[in-house]
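What follows is a single chain, given as structure tokens, in the form predicted on its own.
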Amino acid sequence: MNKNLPLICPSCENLLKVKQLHCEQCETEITGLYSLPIMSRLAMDDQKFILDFIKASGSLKVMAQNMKLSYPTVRNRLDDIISSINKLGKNGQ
């Protein structure tokens, strides 16, 4: 079963950070307080959109065809994701 990385604290709804990393191969552990990358803080459907966009070689026309949506709809979706990325970047990495 694949588990998604939680991004928001279930108690106070604040952004979670990574505190420890562990290598299962050699048992190395790294401890600290690290912010999650901006891409991983996006909603899962936004992450999927970006991955599909890359697979389509950055073509919104291809994306629109694959998603069976109009070009302007896909363009607006990309603009919304760009806006989210800009907001996340301003709130610190």
Given for the second form:
Amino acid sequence: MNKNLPLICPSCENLLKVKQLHCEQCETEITGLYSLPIMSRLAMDDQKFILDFIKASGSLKVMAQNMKLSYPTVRNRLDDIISSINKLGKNGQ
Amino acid sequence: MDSNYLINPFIRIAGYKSLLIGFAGLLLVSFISYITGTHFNGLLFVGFAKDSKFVYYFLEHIISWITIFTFLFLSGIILSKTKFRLIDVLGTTLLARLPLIIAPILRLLPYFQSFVFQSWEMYFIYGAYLLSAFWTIVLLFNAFKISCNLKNERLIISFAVSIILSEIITRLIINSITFKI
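Return the structure block for the form predicted together with the partner chain; the form predicted on its own was the one displayed.
In what comes next, the whole complex appears, and the chain from above leads the way.
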């Protein structure tokens, strides 16, 4: 089963943070308060786009061919993700 | 067929591909306009007269396309925050003109080859032309939106201004050529 990482508090709709990390092998547990990295705060579709973009060696032309979309459509999608990252970066500070 | 493809094919087609298909379409529209005597004096004006050489019909379409392309491209340079490609604006704006083939094609039918003023044939042809012009404007809007990545009021205002100015310039150029040919 593919579980999605919850990002928003279902009670107050605030952005969630990481409080506990766990090692499955040695059962070590780390407790603290950590912000989620910007990448993990993006929508799943956007995260997949970024991974595909890296796999395509950062070539929008290859991305466009793989996605069967036009070059400007793919470039606009990348621009939207950059804009989201910039917003998250500002909000995170 | 995906209905989205009819109003926004540029999600899948842009660049050289759109330029090649658009240019083939431009030649075809010009040729059918020539044999049916359908003049396009800009995007929003159509006239009927078998009085010119093929090159004149071809020039009407070329001038109209280059003018709207120039205004949209300049608007993109001024307003867009992204790096966009000249070839995408050129190709998509040319492909967007394909619906203009509807009125000349209808005029190939015997009913519409010649008609009297204010007849149903005339209204039918003008109705079909208005529909194709509206479709072309919708396609041009989407071509501009995707090629230059503009949104909201920047997109709507710059597009409206570009269409109005290009219509004025196109008519002026075509009229000046008419007197020379």
